[in-house]
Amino acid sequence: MAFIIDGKKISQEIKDELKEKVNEYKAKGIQITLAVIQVGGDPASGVYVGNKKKACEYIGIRSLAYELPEETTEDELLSLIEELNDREDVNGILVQLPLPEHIKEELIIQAISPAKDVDGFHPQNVGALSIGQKGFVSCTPSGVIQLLKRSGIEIEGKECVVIGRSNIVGKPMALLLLRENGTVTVCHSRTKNLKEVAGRADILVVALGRPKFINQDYIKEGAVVIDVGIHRDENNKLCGDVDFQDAVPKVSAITPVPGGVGPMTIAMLMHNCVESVRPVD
């Protein structure tokens, strides 16, 4: 019988956890605060900024919510950023994504202060996970490694397969599954024989973005499945990267979509902001 990895009640542990923390630094009269940016008003991004204002309230951060209409320019959004940066009662600041076309995510992500940068995606933390030094590290693939542990499964010494190599999930998934001393392998739109590689992991991550592309045809006995896609299938109900009814027969655990990695991401967003509140370096 497969164990289902319930990504609801771990967010909520480490968010109960965080929550501590916060009324142990409340009680040092420090407040930390986290800022969040949107840019427009696509409505998958109010829903995900909506979520984290939640989150900041439920464990005690406060949260500057700054709701920027669609035409909002370049220099407008990084003159914002410039401010936050150097505002005292500011620890974090968040750029919702996508932004709208006319402004260059990469510029934005740069201008952020690694030291403020709660997202994990400015280079600066990006190559200081890539070289072992301290930093913060991207939301999702921390979250998943907190899947793991929790769960009491063990990273040390496995075979670990990554589909998927973007510089959200995918990349920053590998290193952070090095660190833990996997023996890992990314896989992407142009590995040949994926089915063979896929199919040797002891720990199989898929954040590919295709719906239930991996079917247990991927998968070896008694694998561990992370499932870090998210879709809407023709029912209009939410899927994974995985096929999630096939697979669970073969595996030994796996994540259901919803209510596995996604709760994660936002518990690790939280997690950054209170770290946020020692110095990083």
Second form
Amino acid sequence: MAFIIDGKKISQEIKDELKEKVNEYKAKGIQITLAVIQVGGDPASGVYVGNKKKACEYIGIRSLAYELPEETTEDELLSLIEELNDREDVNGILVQLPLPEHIKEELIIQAISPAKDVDGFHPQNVGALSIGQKGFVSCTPSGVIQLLKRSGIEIEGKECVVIGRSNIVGKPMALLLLRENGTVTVCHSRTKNLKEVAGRADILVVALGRPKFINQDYIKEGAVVIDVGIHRDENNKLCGDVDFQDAVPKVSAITPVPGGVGPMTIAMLMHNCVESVRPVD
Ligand code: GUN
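Follow the form predicted on its own with the form predicted together with guanine (GUN), if you could.
Now the full complex is given, and it begins with the chain already shown.
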């Protein structure tokens, strides 16, 4: 029987631990503040930003919401970031992606002070991760590591295959699994024999961006499968990159969608906000 990894429960545990830490800070007169910037009215981004604010409220982190119109210029956004970088009462800055087309994401990410980059997207933090130094780590892949660890799944020495090479998930995921002493392979759209490579994995992390693409033909008997995808299927129901019903008889453990990786991203964002109180060196 497959073990269904409960991301909702694990994320709640993490949020409760963080709430306690925040209370300890509060008792010492330390208030944590996260600035969340959204440009334009993308409905999905609106939902994500709303969930981030709710999590802040639950944990006791002050959130400052900046809802800017679609026609905001790059310069206007850059000056807001500069102002927030300079504010001593702001610990974390998050710019919700995607941004409107006329704003260069790369430029905006690089403008955020690395010490306030709670998303872990700044090249300095990405570089720190790649050479094993301290820094903020991208929330979704660090959430996957927490799911594995808190479910008692060992990473050390395991064949880990990551499908997807995005800057936000695939690449940092590979680095984190390597840091945990996994043997890591990264697959992508040009990988030949994906079934064969994925089929070697003891731990298969799927961040491919295609609904229900990975079925049991890609999975080794007894593998652990982590599904980072989130889509709406033909019946408007949420589904992942993995065909859950098809995969489940073959795996030893698997994350569902919804209720797997999704809730972990916000829990790890909250973790980074709490960490932001200490200077990242
Ligand atoms: N858009 C989708 N996921 C994320 C995320 O983790 N952080 C930000 N800033 N934007 C996103």
